[in-house]
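Listed next as structure tokens is one chain, alone, in the form predicted on its own.
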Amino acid sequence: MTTPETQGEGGEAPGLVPPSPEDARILRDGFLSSGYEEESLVREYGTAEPPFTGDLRFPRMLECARAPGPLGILARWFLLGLPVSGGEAGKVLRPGVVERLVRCGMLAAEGEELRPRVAVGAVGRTLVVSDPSPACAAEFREDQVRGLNPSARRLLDLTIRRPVASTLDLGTGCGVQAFLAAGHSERVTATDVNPRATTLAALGARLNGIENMECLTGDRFEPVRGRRFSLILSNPPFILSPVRRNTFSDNGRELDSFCRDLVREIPAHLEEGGFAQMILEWVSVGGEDWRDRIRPWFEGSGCDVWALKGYTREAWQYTVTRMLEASQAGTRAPGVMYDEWMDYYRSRNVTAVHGGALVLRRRSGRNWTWFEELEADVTGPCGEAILRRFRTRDLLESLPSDEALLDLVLRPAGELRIEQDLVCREGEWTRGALRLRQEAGLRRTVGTEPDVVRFLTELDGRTSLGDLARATAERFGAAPEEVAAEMARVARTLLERGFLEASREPPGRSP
């Protein structure tokens, strides 16, 4: 594993060094044996991440952390950012843990007390090292390295976790994307323009026993110029700020041009068949459609593109949201920030800000682009669902007409639920609309009808759509061509929205 230099001026983290493999093993065992992992932390403290300024959970978390035992000691240090007596800690933590935390720079001595120099969060049993949150830090640093935030969690859920030869985590920050990608990649490269980030990511990698990961410091693709990867992940500094104040969130570029240029650079670094997944924000100028803004970014890319819009906010709404985050970080007077941001947007005729994700796949031949709006936030791993959607889109793009759908074998995709409300008005109960809902992943919901429900229940993954249409027409005495056309129309809609998956042959038959 390649690690960056940790000494010097600027954004480095002097005194923080990855522990030796043996020291890392002892530290890791010390954390995990104490229950310092996501499930236990959430159960005891309500979160597995350090709190922010003004977090009303802090007093309760502090009360819980005063309980005797090793988890309370570690939580006071690395969740709440509080000093603990070295003598007290040494009595309850495993032998060798305290001195090794000091040796690698995670703790610093202040008289008889030991004060944390980093925060440690958890994703499952993976430990994530970052700077202390502003609620715990003495000052807010411009080069602060954030721990797990909502956009990072979203990318973790969206990531396609098939085995690959090489993964690039572009703008790694605390390194969490790279840590989890190391489990399904032969090698992982984590890059960041902030040397403090690559230092902490290298420390976290060693702490988690990850040896197939390298950390490189540099801007965008510069550290990996000329290299290609099977998977590229990026949660870049996408916030649309008038100025650059924080390395982890602001890029200092005009509007969404940073993300635009990043998207245009990605294809040159993807292997054939490789995927890139990115969280981003972009604007609408003069009321333009959200699709029209980003459509030119993909032209001539040599990639199939699935663009997912998760939210849209008017310029003032977006500004208020970012103001709230800034106040949580203890920075900027709200009135000054609001005027600064709104002047910036008005002068550029920005009417809305959109947020979402892009999935690109490098592929020779005629490429497709698909735009979709998410109805709910993603929940849980979606990688397999995304791969199914790409296979389905490939299949639909290859068909000459909807009539060709009749040759396909269809089955429900993932776990689906059919819901219907009973509504009482003036003492009379009536049936409400039917809804078809995905239970996990992208969680799409569509209104449906009894005939569609019946259609879904007959899709057994063995019978072609054409055979099903003919049997249905015969059963109801309907015109076969009309039944086939309607079934093909419904099938295309449900395939496009991810409720069905298709194959050209039923299971067990040779292609």
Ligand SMILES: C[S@@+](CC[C@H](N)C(=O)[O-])C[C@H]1O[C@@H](n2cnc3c(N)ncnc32)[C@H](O)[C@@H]1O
Given for the second form:
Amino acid sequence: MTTPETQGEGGEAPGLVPPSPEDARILRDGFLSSGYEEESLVREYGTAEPPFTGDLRFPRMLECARAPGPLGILARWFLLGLPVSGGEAGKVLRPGVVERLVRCGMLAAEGEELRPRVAVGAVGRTLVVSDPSPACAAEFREDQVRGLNPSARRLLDLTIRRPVASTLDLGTGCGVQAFLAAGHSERVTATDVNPRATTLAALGARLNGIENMECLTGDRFEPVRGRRFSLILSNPPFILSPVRRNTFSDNGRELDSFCRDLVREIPAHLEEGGFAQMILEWVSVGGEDWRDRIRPWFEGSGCDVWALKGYTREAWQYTVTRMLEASQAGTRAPGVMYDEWMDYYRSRNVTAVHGGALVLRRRSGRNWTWFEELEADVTGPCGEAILRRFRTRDLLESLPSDEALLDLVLRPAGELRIEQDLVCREGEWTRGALRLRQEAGLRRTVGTEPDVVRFLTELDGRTSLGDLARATAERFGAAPEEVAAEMARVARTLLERGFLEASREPPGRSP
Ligand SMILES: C[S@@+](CC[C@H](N)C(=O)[O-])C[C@H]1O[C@@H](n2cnc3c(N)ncnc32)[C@H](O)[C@@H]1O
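Form predicted together with this ligand, following the form predicted on its own:
The complete assembly is shown below, putting the previous chain first.
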């Protein structure tokens, strides 16, 4: 076990020093016993994250934070970025908490008052220390370390949370990916080019009592040169920005080349069987298909790759979305952004911008690549569903033909729901659209038909697809080969989209 370390205490955040383990324990108790964790914060304040500029929840949060009690004091400091008198706080918070917050630099004295130097958000009972939100901070910092953000949440949801020996969180920022990975990894290495980030991540690790995490400062894979990991996570600075205004989200490289190069470097740092999961954006140039842009990134990688596309935006839509975010994050003046960004895209013939995620698995042998479009954003844990999809893909890739599907035993994967619309027109009820939904995981929804529903509900996890096809053909007096071919076609589609899982033997029969 290693303790949280940074290269040079305080780094580019002078005065911020990870508390000693004993101080950290007292601080953690101080936060958690006051209800400073996600569930209570969301209940009381509507969010467990600091507000953004123009956040309409701000007035309500302010009202709540005026309530007497320890949660109000901590929220005034670490959610809203407001000063509180040391005397008032000392009376309400657990003994020793205020001095220790000052000692590690989370608070600074300003006359009679104590002003926060960081913000604190929460994911469950994990505390996430970042720079104060721009809505609360006096100045914009180029090296500002932001707290929880939508892409961080997406990666948290996608992460495969099986026990592993070593995890790398590349571009750790506030450290949130690393903190959660520490729960299922023997060792976690968190890296960032921004020393302010590694300082805050190390401080956060201590605050959370995480002892199996190291923090290293440096560009991309530089700090871990020659090392391999069982799991690599990265929510990199993927925004396709023409200028580097903020280290957190801009990478200063041409279009999507930063993510491309990261993807190409990943395999050399993955152990055999290890996974890498990364959020990214990429472009289409001259109307090219979204797959064609990224396909060459994996060629010869020695990895199986699952590429998931979430959204696609035209360049102007993308610019407008980023303008709105920039004004909320206080990172750019939206007024000058539109022309600057659109000139950049036009001059490079960018016709679309795509966002999604990649999952790579290092594996010797003939590798596969699978592209998939998601209809909706992921919400909730998806790690198990991703592992299941890898198992299914491996199985499908190993089959010589669709006929071989008939030897498999199939069953519904995870939690599924079938929905049927009933439509009334002029007093007459008729059946409308049928939908098949995944209740968890990637939450895919597809339109379906009554025959497919019947087929799904007949899969008992014991009978092979071939036997099922024969029984169905007999029942309906149909040609067995035709029924088998149709069932194999439907089974393949449902397996590929994650609605079914398959095994070669019924459960219990295999050794
Ligand atoms: C979008 S933030 C993600 C932060 C955090 N992992 C999360 O999920 O919220 C990207 C992070 O990558 C870091 N970064 C930017 N350029 C980098 C580089 N060349 N090498 C390593 N990290 C970099 C930024 O400082 C920032 O902390």
